[in-house]
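We begin with a single chain expressed as structure tokens, specifically the form predicted alone.
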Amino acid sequence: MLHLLNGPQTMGNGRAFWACACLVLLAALIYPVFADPYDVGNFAYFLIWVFMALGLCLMWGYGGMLSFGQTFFFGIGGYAYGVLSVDLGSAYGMALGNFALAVLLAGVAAAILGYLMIYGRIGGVFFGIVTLAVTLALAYFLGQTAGPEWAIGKARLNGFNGMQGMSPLSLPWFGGDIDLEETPLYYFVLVLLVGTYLALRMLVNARFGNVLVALREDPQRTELLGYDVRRFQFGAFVIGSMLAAVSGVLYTAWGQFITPASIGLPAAAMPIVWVAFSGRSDLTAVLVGTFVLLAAFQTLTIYSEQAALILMGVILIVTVMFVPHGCFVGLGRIAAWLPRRGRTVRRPSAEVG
């Protein structure tokens, strides 16, 4: 299985790449030792959103399915975790059970929606329209749930004010549960993100990923070769949507709240910007580019939220017009090209008869 970490569908397959990756991971592991716990918690906030971007990369970059529905499943995962946390509690490892069940519920919703769209032959621009429509419908529905009648057990949805009062994630341990907040949450998210990234690398370099790329390039030819392209698209859609739900659960557990504003139109467009700017055709580019863009966006939001949103729009326009393959994919290709440029290639001389 380890040989699948290096393959044609991912950049960075040499020793230098993995050496740099290990150094970055080591720096990430020791970062909380020298940082304030509040800053560590904010760092974890940036990492939380990367799961959603990686899911969209799998669907759009490798499978050719542009989806505006990432925040739809983000919202399902977040609200499901909130309801389960309030009604069932989080003691004795129940928080992790709530986590898994919320992601599973989002996966069921993704399977239903994905089956209707993919097996209903909805593709191209209409795929994006349908996913955007269900996202806006969910955001509108949750926005009008302010009354006391909108409750599931003890959990009230609270309309635009959002759901509050849920418990943070916790790990069962001897002598009591360990609440995952600030530094513990950072390490939990970091380990989960590294595991997810490595698993996705193996997935896209396996037969599944090769077929995904083939049907992205030419679905008719791929189908003529005997592959059930809808089954591969369906699998990619469900996996990518469940990764968005992971972001939703972690976000809800991080802030112990969630609102419809995190699902609506501006939020739904953000993953598109992250993935397009980074380079939708590669997982590593999306991982690094999304984190960099989120950090820049959050820094600018401190001064002006409207300016940050305008900047996101400008970045998307510039990327589409001038760097359609993504900025970090382009940087990766340049880095791979430079060492080869300096090599002298000896050509065999022709013998004179």
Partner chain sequence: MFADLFAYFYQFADVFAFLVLSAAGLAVIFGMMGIINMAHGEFIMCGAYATTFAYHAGLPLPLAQACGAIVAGVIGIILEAVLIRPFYSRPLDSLLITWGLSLVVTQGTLIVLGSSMPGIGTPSGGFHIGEYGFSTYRMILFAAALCVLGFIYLLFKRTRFGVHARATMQNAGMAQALGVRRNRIYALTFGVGAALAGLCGALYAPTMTLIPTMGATFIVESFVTVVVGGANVLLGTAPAAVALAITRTALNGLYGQVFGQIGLLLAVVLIIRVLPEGFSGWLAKRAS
The other form holds:
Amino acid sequence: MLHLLNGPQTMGNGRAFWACACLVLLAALIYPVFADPYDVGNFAYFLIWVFMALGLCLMWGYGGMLSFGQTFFFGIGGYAYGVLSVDLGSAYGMALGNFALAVLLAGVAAAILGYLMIYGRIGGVFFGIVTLAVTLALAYFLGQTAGPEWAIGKARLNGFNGMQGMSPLSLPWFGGDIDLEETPLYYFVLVLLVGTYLALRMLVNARFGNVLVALREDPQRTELLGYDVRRFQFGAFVIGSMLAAVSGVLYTAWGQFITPASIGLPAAAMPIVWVAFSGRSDLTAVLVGTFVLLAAFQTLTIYSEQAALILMGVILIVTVMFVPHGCFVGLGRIAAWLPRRGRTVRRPSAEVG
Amino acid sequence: MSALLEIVGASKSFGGVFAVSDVDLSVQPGEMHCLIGPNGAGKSTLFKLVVGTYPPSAGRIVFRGSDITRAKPFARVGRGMSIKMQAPSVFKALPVRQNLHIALQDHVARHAIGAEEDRLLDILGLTDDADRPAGLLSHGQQQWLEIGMALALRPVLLLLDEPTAGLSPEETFRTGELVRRLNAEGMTMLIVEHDMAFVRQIATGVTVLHLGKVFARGSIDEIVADERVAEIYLGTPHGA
Amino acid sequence: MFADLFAYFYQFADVFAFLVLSAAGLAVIFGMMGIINMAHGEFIMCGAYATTFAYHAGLPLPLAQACGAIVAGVIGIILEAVLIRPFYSRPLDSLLITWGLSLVVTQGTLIVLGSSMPGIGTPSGGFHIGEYGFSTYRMILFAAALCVLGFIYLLFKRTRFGVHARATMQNAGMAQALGVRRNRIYALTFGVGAALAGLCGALYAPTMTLIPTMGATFIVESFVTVVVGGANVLLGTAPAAVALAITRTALNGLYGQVFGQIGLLLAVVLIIRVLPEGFSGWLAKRAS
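Since the structure above is the form predicted alone, I would like to see how the form predicted together with the partner chain looks, so please show that one next.
The complete assembly is shown below, putting the previous chain first.
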């Protein structure tokens, strides 16, 4: 299995890459020792969003399906976690159970929507607008739920003000649950993220990923190689959407609130900006790029949220116009090219007949 | 004796116009069969009925004893067909080796894939280009790569739609040699072609389509000697 | 009896007008250029703001509304040349660029003009049938929607520009070889689409609060109408709007606004499962 960590679908397959990756991970692991718990909490906040970016990367970069519905599933995950934790409580490891249930619920929603779209042969730009329409409708609907009649069990949905009062994630432990906040939450998210990243690397380099990039290039040809193209698209859509729900749950647990604003516009555009800017065709680029962009966005938001959003819009326009492959994929290619330049004599171009 | 592929009374109409009308055709195991005819004869439509691009308006298609008339293309491939469409459609952004890998991965044990890729690259004369994006290959090389991908599926029936389209005479000849070698090794093939030189080179059984119907059948020598066939190719005012 | 029937019709007409007016600009640009203009809502906002400025500057409402449409159209032509033209052959990229534009415009307006501005106020005329009261302005909107449909039909079927535009849509290379100037056609088409979006904003400006994010109010309806209508604007938009308006009116009446919106969306997803190419694709297939 582990050999699948490296392969044609991922950049950074050499020793140098893995050495760097280990150093970065090490730095991330010891970071809380030197930092203020509040800052550690903020750091965890950046990591939380990366899951949905990786999910979009899988669907769009590898599978060629541009979904605008990441915040739809983010919202389903977040709200579901909120409702479950208010109604079922979070003692005895139930918090993790709620986490799993919420993600599963988003998976079911993704399966229904994905089935209707993919088996209805909706593709190209229509895939984007249908997913966006569904997303905006969910945001609109949740905005209308201010009244007391909009409650699931004890959990009030609260309209535009959003849900509050759900419990944080907690790990069952001997002698009492450990609440996951600040530093413990950071480690939890970090472990989850590293696991997700490695699992996705294996997935895209395995049979599934081979078929996914093939159908991105030419769906008809892929079908003629005997693959049921729609099953693979469906699979990628469900996995990518569930990753968005993971972000949604973690976000809700982190701040113990969620509002419809994190589903509608302009929130729905953010994953697109991160992934386009980073370079949609590679998981590592998206991981790093999303983190960098979130840090920049957060820094700027302190001064002006509008300015930060304008920057995101400008970044999207400039990236698509001038760096269509994405900035971090570009950097990765340069990095891969530099050391080779010195060592190997480039073979005269092998043009044959 | 049972045919590998059997087309019975197949018809296909588009908006009331029959592109293929009541065609019977069977391909025996080990046979290499060519489907020829002038432009608009219905060759490509018939081919697409066999591939499953669209279902026939009437008639049946039986492959290895089971009815596949309404099966989707990927299901037909799963039963042992392998298809090379007319326009080369390789995965242009992916390296040549990965193109083969994607075709091979369901048909060869994982540890053997590398060796099998090398073997196919050698047969196709693409060893030096293994790591280049397939889109950078010449037109002829792309055609061969696609034949290679079709072979990688370990088919019992290979379907080729105009494998020499757009090739130079030399490339056409090399393609002919490749096809003959495959047939000599036991591969059953159905080939749509309009290049008569190529059909003569591979010297097979031939079915001539004209205006959507079977016009003549026979060995290539019989067909070449048939004046009526020459007439439809050269075009006479009111047919035979 | 007649009053009841008219009340139903009035509800339907209201929804129909909203769908047609909000979708027309998006549909023209998508149908003729294959581009989804994600900044569509911002063109609507632009039309509404321009109308309001002109109205407060002393123009009578109809003239102010014309101004709104024209301003949006001119801005559209300029943006087409700067941002859209390099991406004709890459519809997904043009979609992303217009989305970026939408972000910049919405947030920029928030910074420059603040979160809201004084509106116009709905023209107050009304009439009664039986015991029901109706707003005249809503009926004007319905008439305007019919006029927009007629305008699109005449423009693309009966004028030289329309013939050239449709030829370019079918086969840009061939149209160019026949002497059609593609860039000009696309610029004008985009301008017409933007102006229709602006007109939508202009017409609805008196009925709603002016906020920089008001475009989002229209965007779902415009998207679903275009998706259900399919690629051919001339064939698809009107039947799509009729079907969706009937669905929406019925659901609104039975279950209220919120479920009207959700139900509309469900209907859309089910329709595209059955008719992936929308009404126009289906009609075209039946015709052949």
